[in-house]
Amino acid sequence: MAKSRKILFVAAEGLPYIKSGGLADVIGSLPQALADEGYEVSVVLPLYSKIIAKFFDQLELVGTYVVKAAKFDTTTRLFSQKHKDVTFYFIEHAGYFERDGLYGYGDDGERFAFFQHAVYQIMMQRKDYPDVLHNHDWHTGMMAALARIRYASNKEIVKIRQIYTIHNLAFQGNFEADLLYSALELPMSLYHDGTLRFHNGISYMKAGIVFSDKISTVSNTYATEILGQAFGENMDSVLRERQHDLWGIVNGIDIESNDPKTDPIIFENYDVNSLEKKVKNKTGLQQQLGLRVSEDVCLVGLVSRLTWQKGINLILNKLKDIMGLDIQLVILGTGEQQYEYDLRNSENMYKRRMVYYGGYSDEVARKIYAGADLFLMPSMFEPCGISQLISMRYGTLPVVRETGGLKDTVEPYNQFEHKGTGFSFYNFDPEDFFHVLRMAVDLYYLNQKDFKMLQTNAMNVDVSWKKSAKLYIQMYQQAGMK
């Protein structure tokens, strides 16, 4: 493998700079894992207000460039910063990116059309071309189409291998068809002949699937699930056309920043050989959140967006029974208003036994991962999931539904073979969920030997990016990277 091979990640968010979801975790850790394999890796992101507020003084101005395509005719500045072994680039546009949020605006299609054009036009003006463009989710779905059509006269761009990763098929970047001409400078024939037509408009996600050399998604099981109608989000027929180029590669996590042995935020550091110290994190969390302080009670945690997809309805449906199990429950997250309202009311019913922390706090999240005994992820679907990997890393046993990456990463407890790293159920049903949770709580109270065995197993699982990074390299090579 030649060390000069260059990989450029194009994404809408990435740690440590900006995050709204799991995509940012991947962009914050996979590039470094590829750099560890000897590749030259960089990432390009929009320069959002939140990045400016926190990091602008640290960024280096690379240069000023002209972006002229479709309705765009402007200059933009490119900034950079080296983070570990990865160079992060930031494309400036005050009107499009200096806003309170990242997405959810009426002109999102136009904003990310500009971003994608800017990536290519800066590339051409700098005469600096990667061997692989690794594009992520709908925000970068047009990168391969632009390379094949709008920038096809540039031989260096045509040579770039185009990889497209679907992190969540439910978010597809569906817009009015006239964006093809007005913002992307692509022929309307791509709509009329059906190539990019989707729900009487166009889909950035569909473009990524149709035009990229290889497509990946973030677990083996999810790669199979999205080929069917139940999880295909009306894109299943398009994916089946490309299924021979579709890879399922499970996510990893940054094991340096998610390490109970060195985590500076938790109450007491510990590792697999000092699991007895973990309980100090439980009592610390209980004290901080106003729960009854007890080393012996089974503490159950959840860190999640509060949506139907995440199975919050299963928890609320059985909450009275769950709280009858002699547990404490800590829930951290925001989401649908009805769920937030129900959880606030429930907290009042179970004072000193249940806490709902409305909002997001990395500090409290880490303390939940370290302090809880069980971690809930009863998702309707889950392309990969990050939280179950972090919870296992911290010796907190996940209770998951067998779907997507949850099925691929959590081995269910087998009482006869004394195996497992957590607990799982199959049907998206409150009774099935409660049955498995009760089994997990019973194991905690009645069979501490097996419970500790599962904790040890979970902490010994390799949740790093090392194995997955090698699979991405294989995919790049199959796509034609020399």
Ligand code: GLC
The other form holds:
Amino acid sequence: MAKSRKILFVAAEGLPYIKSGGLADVIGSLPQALADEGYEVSVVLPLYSKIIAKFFDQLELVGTYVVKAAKFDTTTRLFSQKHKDVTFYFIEHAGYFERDGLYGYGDDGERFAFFQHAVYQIMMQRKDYPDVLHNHDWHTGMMAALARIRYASNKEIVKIRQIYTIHNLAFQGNFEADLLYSALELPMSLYHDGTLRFHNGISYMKAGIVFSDKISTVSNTYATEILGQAFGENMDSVLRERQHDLWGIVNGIDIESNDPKTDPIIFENYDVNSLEKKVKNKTGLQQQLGLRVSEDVCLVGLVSRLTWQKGINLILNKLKDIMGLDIQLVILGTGEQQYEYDLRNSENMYKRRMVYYGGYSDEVARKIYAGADLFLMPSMFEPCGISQLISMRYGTLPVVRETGGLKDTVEPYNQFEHKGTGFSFYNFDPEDFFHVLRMAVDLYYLNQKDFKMLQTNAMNVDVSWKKSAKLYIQMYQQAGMK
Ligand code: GLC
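To complete the pair, please output the form predicted in complex with this ligand; the form predicted on its own was given just before.
Full complex below, order starting with the chain above.
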């Protein structure tokens, strides 16, 4: 039965090769979890400069293929590498992908039109078709539309079940309508009759929602939130039309590589039975980053892209009060310039008590997950969130806003029932945020017994992909995978 089914993930980023956000974590770990269930899983990504710089020597050349559609008329090479049980493929196009960044270019619509056409045309030339195409975010939103219209004469392509997962509805891939004929080779009628029209142009995200067999997003709460105006990003009415095919499946993490018991990067390994060793990670981090070394102080961490979505302004807004608590604060991340600037200034104000690490470093991030006592994630919205899962796994209690996946994965402390895995607040309001942070810090200093209990609970939460992988398989089956 099912076992020999082939699933192909099409995405714009994935670990261990390339990462700009949480999407890469999912693409780097869910396929393996599906492979563990017995499926044949592969992933296809664009071959970006950054991948070439780090991995090119290890990649295998699969072949050279023709890509001909709309304005594209070129040959492209396909490379691959097996990573554990998953085969990763990379599609080359020097003009489109060998640039410093991943996205944010004026021709993004064209770049990802090329990528999606290339996936189908390589498939046809290799005569190797998956049973399921699992597409992710706007970059691959046209996959189902292309299969249904542009490639509809190919029986094998028509048979493929199309799944579309929304990791963040705020990034929609909205472009000028011309792209339909200039790059996608789809009829303009899709714009004129309103099917793909969005804000007077066309939307890749909308196409994914309209044409796929099943749609999912990365938590139950977010799946409900996006059906309403507040979180719907103007796409709520489109989503409501497909409500019966919309699933909410919460993300997991790779529990092997994120394990405080074996993590080779942190200062001292520990597990739920040797929590007392965790403090060595605090003092190690303090030393490394130039904070005052103290085992006792409550260390608060944050690892994030610094964007408005992540609620960084709540922190900046209350920074004086926050630093008025007896804590140390470590923030790691890059993003909007104003945030970076404000954080750098604040760091100077609170020497040896606050550090802003302005960059991305997997090493320092892990040391923060292991060394901190509390982890901040006061997001304005959060489809799922990965960091709170990692921090729980390391026994670092998340302080989160009750939205999206944060609400689904963090159980707030209940002092009467002695339950919980972290702390949460509801209103996106600096006072509410500060209030709950102070409560968490108080618990740390005044009730170590409950604090430890929460840490134990958090570390015992199952944050693996196992359950969610089974749900994805159910969704594939409901979409028609035999
Ligand atoms: C996006 C979302 C984040 C989610 C991730 C992976 O980055 O903002 O909440 O966890 O995708 O699905």
